[in-house]
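Just one chain is shown here, as structure tokens, and it is the form predicted alone.
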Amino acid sequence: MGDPVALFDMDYFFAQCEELRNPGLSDKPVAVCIFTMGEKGAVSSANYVARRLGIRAGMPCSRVKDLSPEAVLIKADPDYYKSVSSRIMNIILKEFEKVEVASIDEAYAEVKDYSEDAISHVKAVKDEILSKVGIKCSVGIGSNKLIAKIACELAKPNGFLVIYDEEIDKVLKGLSPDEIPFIGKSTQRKLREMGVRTVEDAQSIPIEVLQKEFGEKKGLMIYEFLRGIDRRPLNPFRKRKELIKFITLNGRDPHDVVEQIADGILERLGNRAFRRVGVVLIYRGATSSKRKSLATWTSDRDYLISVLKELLDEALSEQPGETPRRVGGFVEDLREVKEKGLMDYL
């Protein structure tokens, strides 16, 4: 087996991320919403003071009140989330060589080893996280990404688990296949079709069996997932949507901090190129921002900052006579380039 892995999950994120920006909100049913249509929209985090009382992320928000007149429903704001998770990012990256960042609240890291040091150092990230950001996470340590995510689960909320190579057959025979992350809900009802409650029994099907029902390469996957056997590497490399930097003003003008912004996004831009541009102002109790794509694809400095100073000044008239807390900038719509020359992007 190669180097342990770490998995650093924030705990209903979207929701905490509102708690952290209202703290009162804590001790009450908090439920963050996406709307698509009007009014209609559904359930995207809910904090656990609002799962206690059944409320669930992809229940209609409409839902929310029937089952508690108390529980404040609040209008995602990814802007805000992303700035939120891009501290974050940054302090795990910071602190690890290799870093996978699987989603907006969710990265892998490779551990050392097993050593005391090793988990002392992650329960320290761990504790970076919450005293700098002040976002709960819970991490789970295992062998490969899929055993640190069922690490991750059992250790929810806000807790931290290791599962030692000697303990991974007793911690899965003890779940049902359904707990089993990476393994649809389509193929968990299947299981259940043919019998299986618990992965003991899953264990007990030959694999033959498996690709027969699921196909060659699906069985051998839930064959080994079953197991606690999981190839997949960690990916560093993993391609983002968007690269994004967020500077504490504690005092400036938005409008100093627009060149180290640019600068902080070109460093990690690498040999690629972006087509659309944004700026975020992160208020005591709002978000705004804007965006702009651009006629094609560019990587240059100037013109990013040209960019970012007028979409600042436009998120700014929108808030007269607010400060913002924190100003940042992002690209998107990125694409890999040869060489960083017009020709390249047209």
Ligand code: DCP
The other form holds:
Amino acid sequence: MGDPVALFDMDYFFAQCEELRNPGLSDKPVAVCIFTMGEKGAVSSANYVARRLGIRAGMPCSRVKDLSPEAVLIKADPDYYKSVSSRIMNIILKEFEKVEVASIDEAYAEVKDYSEDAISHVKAVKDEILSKVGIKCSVGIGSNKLIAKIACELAKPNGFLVIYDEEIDKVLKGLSPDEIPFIGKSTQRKLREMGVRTVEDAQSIPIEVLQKEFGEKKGLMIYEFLRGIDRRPLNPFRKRKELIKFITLNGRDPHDVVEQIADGILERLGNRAFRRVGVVLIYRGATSSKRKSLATWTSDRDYLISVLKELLDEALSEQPGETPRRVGGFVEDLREVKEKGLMDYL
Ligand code: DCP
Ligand code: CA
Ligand code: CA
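Provide the structure of the form predicted together with the ligand, given the form predicted alone shown above.
The next block holds the full complex; its first chain is the one shown before.
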């Protein structure tokens, strides 16, 4: 099999971000709630104290207090979680040549080999995330993304696990079919309907039967996943939906770093243009953000700087007398432009 892959997955990410800015929460059950379009909120992340009381991601927030009257319910603050995420991802991106940022709290990195040096380097990056950002994560290493993900799940929380190729079969057989990553819920349900109870049951299904049931491509993928085979390459060019640049102020006036933020964004913009601009201010214990949609796509530096300044003033006026610790700017709604530097593009 190929070069090893490491998966870094932050533990109870949103809830841990809340503990980070409010350490008094750490020994309390914490549930972060997301409210979508006026719906009743659902738990998006729960710390381990909450999980021990039966509080789980996905459950209605209204149930949390029934399970634990002491539970602390917090409304999700996505801009703040993004700012923590970007600091973590920057550490991982700096330490490895090839990285796929797979989600807000997950990144795969290609590891040279299984040598002691290479493995302890991965461990050192986990430690650096904790010492520099203050976030605990779990890390799994294996010869492909699937095995890395399985190792990471087994390592949670705050763990580190290498699954060597010769251990794959034994590890897989110790899992229930529901614990094989990347196999969706409906596939799992169908497998159960086919009488599958263990991974060994599933492995005994001939490939033709799987392909008949799930289609040629998906059937083959399931067949391979059940054997620890995953041909998906690391995808370091996965398109990000936004570009964000944060700067720690260390006492400076936020206006003095606007150009630096704009340049940090434009550096990574490449052949793309943006149609929405935003600003995030991180205070101790609070976040304030502003965004604005533009009339058209642009990649113009002066225009970006002027919009960032305008949004910065709006955001600052919301917390009068308070000094932010960090300030970030971001651009969203990206699209490719055929010619670099094209100013307006419809
Ligand atoms: N998330 C969400 N809605 C989902 C899944 C996740 O809002 N359906 C958010 C909240 C999580 C973050 O994404 O904190 C990362 O998702 P994970 O599945 O990795 O969950 P956690 O990090 O909370 O828990 P774990 O410690 O098990 O990784
Ligand atoms: Ca996580
Ligand atoms: Ca995750």
